[in-house]
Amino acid sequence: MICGSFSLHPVGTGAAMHRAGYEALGLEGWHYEPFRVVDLAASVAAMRALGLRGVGVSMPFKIEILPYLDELDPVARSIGAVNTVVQRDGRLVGHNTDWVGALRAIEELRPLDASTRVLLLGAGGAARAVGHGLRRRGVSLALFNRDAEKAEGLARELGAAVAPPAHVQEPGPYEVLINATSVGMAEVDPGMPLAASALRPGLLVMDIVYKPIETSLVQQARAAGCTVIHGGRMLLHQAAAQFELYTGRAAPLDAMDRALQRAIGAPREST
């Protein structure tokens, strides 16, 4: 059975981590290849024709494949954007695992319920995604964007309330505080997506950013006393539970967190 991931620049991170899995448990026959997408349709096409198992999906393809697919299950539908594509007697289901991946790589740590209060940075894709994921555990959630007009729209969409521009310039009454933009990334900004000053001791603080690992904020937080998780226990729980969708198999998470650590270097135990 092969599975893979389309991708505009392919990398072996989640290609190590599910052939980890199949591995550990002894699933003769399965591969995961990475696949270099430079025609959405056509690639489309090949994975009906080819009768591959499943895909990850990375951007920018999240939102453009949807018209291609069959089906999609009820949350992808909800969040409006699909990172794995699993085929199932010729058709194609589309699903999400991001938000699946953030709430395991929290719920780790501790609980999320109505009482839990959380401020959200992002109003893009992954934010969605995440923000789906949160309001489904029923949190008190805020958004913050630089973007003011994209956070209200969000906002709007989750029930969410916006925060005020003082929560990332000091710290507000938040328990977790998850970055869900693309400031930390080596690639397009390595800075911090707010104030050092809005951190805390025993603030919550989760990066999905994961190149690097040690972004600036997942620095500044540990410095500040923030309980922290970085952005490989999220991309390490998405990838298990494509991994579940794909094989119907429970995900061996520590093989997968082994393979992750040697492709990216991440620490096993967040801190």
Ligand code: ATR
Given for the second form:
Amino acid sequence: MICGSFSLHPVGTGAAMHRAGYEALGLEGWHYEPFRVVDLAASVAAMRALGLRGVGVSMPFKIEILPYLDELDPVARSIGAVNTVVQRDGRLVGHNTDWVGALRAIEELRPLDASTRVLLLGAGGAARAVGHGLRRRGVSLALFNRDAEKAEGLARELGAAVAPPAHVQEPGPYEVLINATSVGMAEVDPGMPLAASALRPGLLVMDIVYKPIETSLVQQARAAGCTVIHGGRMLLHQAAAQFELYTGRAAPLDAMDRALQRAIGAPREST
Ligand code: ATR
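Switching forms now, from the form predicted alone to the form predicted in complex with the named molecule, please provide the structure.
Next comes the full complex, this chain leading.
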């Protein structure tokens, strides 16, 4: 079986995790290849013609690939983006495991339910995926974004509130804080997505940025006594969910995590 990824600039972290998973389970004959896409329509046709089992999809193809698919799973349809395409009996089915990865990363540390108050930073593609996942758990959700209109639009769609600006300056009434902006990414803005004064001991802080793994938020949140989940954890869990869709087997998380660490230097455990 051949799986792979469709992206403009293949990076190899997905390949490292999936190949480690095949090896750990002794899945002989399974291969993973990162493909650099120069023509999306031709690449999708090749996926069908060559019988590729599944591909991971990164931006801008998460949205551009939608018209080429035969089916979408319901959450991917609500999000309006896929990060995973699985071929079943010649049909291409779009899934989104980004939200699964975010939820698993949090739920391995604490439950999420209607009593959980969550502050989600961002209103772009990543925030949409995470927000739709959180909505499935029925959490009490507040959004904050630099562009307030975008926050209002996504909040309406999700049935969420818009957080007052004070809540990114001083501690608000939240148990969980998620950074789904690109702030913290080395090549975008290595700074903080909110004021360090908004952090307090006991808050669970998850950053989805993983380049670098030790973002300013991860460092400051740890210093403030928060429970911290770095971006490598969501990356790992979204790949594990892909692995399960492709192979039908439970993902060997430890083996995939070790491969991810080698690829990006992620500390193994959340801190
Ligand atoms: P992604 O697919 O990673 O979510 P995106 O759709 O471009 O990327 O969204 C980027 C998010 O990071 C947005 O919420 C964006 O805020 P705006 O909607 O105000 O643009 C946020 N973001 C990016 N750079 C930022 C910065 N320097 N300060 C605050 N927010 C920033």
